[in-house]
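Only one chain is given next, in structure tokens, and it is the form predicted on its own.
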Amino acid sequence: MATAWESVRALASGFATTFKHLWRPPITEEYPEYKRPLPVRSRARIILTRDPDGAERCVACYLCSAVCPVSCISMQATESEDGRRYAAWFRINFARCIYCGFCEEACPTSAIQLTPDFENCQRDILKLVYEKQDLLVDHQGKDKEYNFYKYAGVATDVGAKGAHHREEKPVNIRSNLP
């Protein structure tokens, strides 16, 4: 049980902190003119990046939409003539997004990346639904040299099976039979 002396001492300590800050000059940051630098790993606006060759990185694997705890990501997969998968449409509802970063961690191609751009406020909630053309940027983001199709082992215009970076030649399963 607390004694009366401990209660008075705790109260005096609180008032001392208040009075110490009461006589300091205020520190005012003019927000639109001065923007406090954010940490490098801060998570805010989501972008879709491109490969070093300029093609879209997203292969529409649905991992980002599956891992999203609030189901704010949706897309539809399609395939081009050269065998590359891509998202025919890709949509993120930023009104529901909690910026957890699970989509960035689940993405096998480093297509989804979160940037420190946190100024994303609208009066109309429907303007917070971003389509693929709103999210797609013309750079590689954090992973400058990574190209999924050079490592994936998928036959595309980058190379045939067994011709990719650090990939062994395909095994003929019929030769392994007795």
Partner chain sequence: MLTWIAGFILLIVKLGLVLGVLLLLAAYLVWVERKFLARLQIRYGPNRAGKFGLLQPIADTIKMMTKEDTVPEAADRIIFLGAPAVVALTALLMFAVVPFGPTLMIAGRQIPLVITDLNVGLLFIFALSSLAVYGVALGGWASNSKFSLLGGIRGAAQMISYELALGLALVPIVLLARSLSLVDIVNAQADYPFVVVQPISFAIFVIAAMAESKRIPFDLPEAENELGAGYHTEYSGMRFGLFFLGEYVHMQVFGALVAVFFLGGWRGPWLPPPVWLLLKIMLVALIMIWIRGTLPRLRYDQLMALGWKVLIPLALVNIMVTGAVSLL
Contents of the next structure:
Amino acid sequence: MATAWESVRALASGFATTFKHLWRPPITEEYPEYKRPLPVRSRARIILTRDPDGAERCVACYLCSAVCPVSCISMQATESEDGRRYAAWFRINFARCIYCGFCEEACPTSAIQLTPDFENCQRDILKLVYEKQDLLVDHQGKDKEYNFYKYAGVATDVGAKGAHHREEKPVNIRSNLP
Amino acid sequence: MPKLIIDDQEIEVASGTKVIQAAEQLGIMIPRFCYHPALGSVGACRVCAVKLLEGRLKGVQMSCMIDAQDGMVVSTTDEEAVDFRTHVIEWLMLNHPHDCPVCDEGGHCLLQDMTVSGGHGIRRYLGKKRTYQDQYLGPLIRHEMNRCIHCYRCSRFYQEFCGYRDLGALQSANRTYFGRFQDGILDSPFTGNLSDICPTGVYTDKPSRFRGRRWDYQRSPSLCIHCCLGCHTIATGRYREIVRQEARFSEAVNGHFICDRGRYGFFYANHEARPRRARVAGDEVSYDQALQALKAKLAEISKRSGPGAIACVSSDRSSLETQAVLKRIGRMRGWRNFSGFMPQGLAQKVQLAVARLEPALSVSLRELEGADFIVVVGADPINEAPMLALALRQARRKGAAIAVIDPRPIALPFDFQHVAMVPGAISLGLGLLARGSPDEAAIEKLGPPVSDFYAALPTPEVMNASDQKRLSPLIRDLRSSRRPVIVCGTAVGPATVVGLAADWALLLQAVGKKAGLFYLLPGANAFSAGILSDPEDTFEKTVEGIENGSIKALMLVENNPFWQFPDRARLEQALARLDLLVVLDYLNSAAAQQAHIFLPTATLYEIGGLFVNQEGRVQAAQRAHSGGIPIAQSGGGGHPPRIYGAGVPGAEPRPAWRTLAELVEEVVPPDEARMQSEVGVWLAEEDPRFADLPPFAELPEDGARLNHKRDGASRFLVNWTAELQKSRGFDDSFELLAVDWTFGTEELAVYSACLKALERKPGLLMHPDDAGRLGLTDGDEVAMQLDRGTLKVPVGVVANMAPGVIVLPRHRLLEWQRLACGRIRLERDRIRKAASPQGPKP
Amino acid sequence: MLTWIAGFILLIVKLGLVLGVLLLLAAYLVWVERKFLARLQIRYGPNRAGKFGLLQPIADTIKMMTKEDTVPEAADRIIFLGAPAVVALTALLMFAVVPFGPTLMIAGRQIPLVITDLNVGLLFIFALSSLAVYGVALGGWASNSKFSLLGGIRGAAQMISYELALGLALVPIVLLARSLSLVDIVNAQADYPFVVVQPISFAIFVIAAMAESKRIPFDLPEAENELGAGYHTEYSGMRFGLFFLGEYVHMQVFGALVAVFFLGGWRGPWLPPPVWLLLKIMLVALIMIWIRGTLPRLRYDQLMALGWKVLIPLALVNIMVTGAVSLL
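Would you mind generating the form predicted together with the partner chain now that we have the form predicted on its own?
The next block holds the full complex; its first chain is the one shown before.
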């Protein structure tokens, strides 16, 4: 009996709550009239950032395209004169993108990042296919510090062999002295 | 046969099997870096640790170093072993750079896999990392020594397995360095394998550098068609082009490796100049328009001059399907069929070889490695079929004695005895070897036909003393051998040699040896071209037919006579006389450019196909991608074009057999699925040797050998004594040999830009005696007066070749086609020193 | 003959009127539901199409009419196409016996404000609500999809189970009214609505009616988060619209039935009888929406337990008590 009473009370309190809601002003933010400032980590339009020295961060390692669940990223890697690996072309099909942010998570160089700018609807679907020049920006995005080539062991304009973070001088192969 | 237990599963293995192999047989992959089935064990990396629980040996042990023994109980998952392996991974990673994103190995890197599966996700070591300077190793392999984990696979492969010395271990201890003493192109023609065997990214493939990751690639089992061996490859497609080719393991053919010509020869399929539209009279038209024009033209010529005025020529690089369809429609329509072997007498030799290769005699490339005596006759393994040289080296490493009887300068990565003889004398030398190989008493006992054959063999007196002396150690080795193999080429020797090699192998079998025979043929599908072609057929006859007006129309199917026909001027004149020249090809060859009607065909990467290698093994290649203009080309280097469309640009090329089938729809249904099932039936109708093959869709991984039996009575060709005597004439003229080199003479591989740097500078090679008599020194430029003009070439003087012979590579950079047909002898006064631009040497 | 034609025309007019009101009401009931539900959840609800979103039902109708009508390849085509009609049809047909006013006298003719006064009206309603099961079960089965099938089976089981409670809840009403005709039942409530004497019956009927119309908390056959959209997962366009329409017509029918059986039907002071009926229907509908906005969906075992172990025994006891009281 007590349980029954409790159930009735529980039901009643539920109905009371919804009834009270009926008289409260709605909390809906009406979008085109009011645009809410979004957190910096919210996920929308993708950009390719540059390192603090102004060079492209993307090394076209194909990890973002591999992790992309909808296969909307494609690219072709190539090598520059000074030993950098970079993207010859880089294409994101935003018509297909689901803004899951996996690409950003997979990126080993902090190159690919998502921005809060979500208002990029287009009537022509081809306008949603972004090429590298559309994606590349002139800032570091959320990661202000990282420069991959200062840590990677490969010789580039950023540093020769042995000149990177925590590296010894190259081994002299013509001497057996320790 | 020890019986052991690995992870609670019992297995019985052959004695001498390592624990790591035994585990593999159970399907347990023990981690490994240094161990490789082809290279064996060295115990360098320590990552294959397992724990032995029972048996004489106990505790954590390296599974690649211990033989499986009776009563062993092995645990690969024991806590102690797992912990040990985890630590090994961590210490191997101490110095490994943080560059996986820019490393091409990433994605199929053994070290990466093991690091991830070993759970070593965070680097604990915060000290400084060892670094190395990298070296330039040529256009094929990129060096990045920082990544090295010192497994020694590269130096073991390069030095022990291949026998080249210019890459190996330098320095010591933790600073061990793998490279050359100085930067430079690697000597070996097997360098591409370094990128396959390196467990991490020290050696990466340069032509496919940064083209994609393994997971993006469309990889499919394919075949190498750059020589007759039919090595197994994995073709890799990406963005509508073939970007890479790797070795595919094959038990019967190539084992784990392939040569650089096969690995990097694929660029013809992506070449910018590759024709992708049909052409009629030089104008690009649609495929169907060209086909209709062709049909009309053929009908008209057939009506006017009879079907015999139409000749179709197949080639040894066409697939078996194409050859079969061409043969069939040719026969049904009454067209003349030619096989398209260009050099003088080659067709005859190929047909003879194909006819004489019996299942009882034939050995595969891998079986060759088990021989204990190998005589290579009239073949230059490293230049004609590089993987043969590698197989020979493996036989040599196991103790086989190897001799090469060939006029050319032969270089092989192992010690062998080279008997340099002029081509005409090879059969004589071979006859002498054959006479010396068995005991005469044993022959008497066997009776005819063996004794008849033996009696007809030449006696030692017919040969000069120096040659006899050179042959006698071979005879000694041969007598003591149990498993001799005769490797016989078809490029330079006379046809007699081809037959004699088979007869000799039969003789050796008759006296109780497990003898084998291994022919080298001139092309990927030369075996089936040999079977399907007319015994009387030579390409020269086709040219004669055109010249005398009996052939009005010529259809070249994946064939470019300008590449191999030795008389370019005559060929050009002949082709100009034709009413109709039709070319079906995937190369923009000289013939294709002259064609009245041109139809583009697809390469084996786009359609797959069947190929019969030199031992009659029918093997299947699968399509790697579906064709079209590579995105790298359609995008003009930038991003792919921004256009909608369901079709693939440049996808017009079709399989040659399909085009042919469409040409005569009432004869052949142009249906791919039906084609697959019917081609086997047609082949069986054409030649009984194809009758026993399994359905092509069910071909085993290693293919199926063509099986044909001959009557025992007709096995020996006793009547070649006359031929032998005939070939003994010597005079003062040179015998000119047009030969193939590893790089620069094979029609398809010359489209590969990366291989151009590996080509030797083409020139004339001659013996020091001959050079001395002509007053030439190494490096001189000579002017050769050939039948069709003068050819200026630098001369190379090499000691290890036969005197009286000059060797000229059929190199893409040489106009050797000025030789004219039939011309193999060149009077000495036709070679003169050309006026040197630097003036006469002191 | 003339009487017959006049009767016929009258019938057609009545039919048209009822059908028009029903369909229009169904459309706007959707709007009401969305609006009301939104306010329960502190939202605005549809407010873009027209003032207060009043054109939303029209926009929805246009959308559903113009959408592609897809039929799954593996579906049993004929049954698939027919099932939505069964649902909509049975729901609409039930209104045939609902009186919406007293008999009018126009030009000396008696015009009963009911489409047809069946003397077994109650049984007719039961029969039709049983038939409605077919629409759900067949739609679910014919789609040849596991979601649909599960939804269809759940729907069939649920509707058959609650049919009993529904029927048993009305037995006391029949006992009180001594008639199966809905007109008579309404007339029997001239003094007081039956809800006063039969609150238990009322509660059981309302609960069972909600279960019959497959509304939250009894929407297991649809159960979006488990079954896609349940029995109508594979439907699109206007065929889905028919299922949708069926549901909202059901809501009105049950509102009307609650009014007829318990709230005195069209009876009420001051306002014209049909308006009273409409008001009562709307009241019941609003309560149903409120319930939807408050209660979570029952689990399947809870649903069955409620039906078989609570409602049916309670209804039986109620019948006995009512019988005993009326005998006394």
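If you superpose the two forms and keep the largest set of C-alpha atoms that fall within 1.5 Å, you have the rigid core. It should be emphasised that the depicted structure is a prediction, and the values quoted were computed from it without experimental measurement. Residue numbers count along the first chain shown, from 1.
- Comparing the forms between these two forms on their rigid core, the Cα displacement of Asp124 stays under 2 Å.
- Once the rigid core is overlaid between these two forms, Thr28 counts among the residues whose Cα shifts by 2 Å or more.
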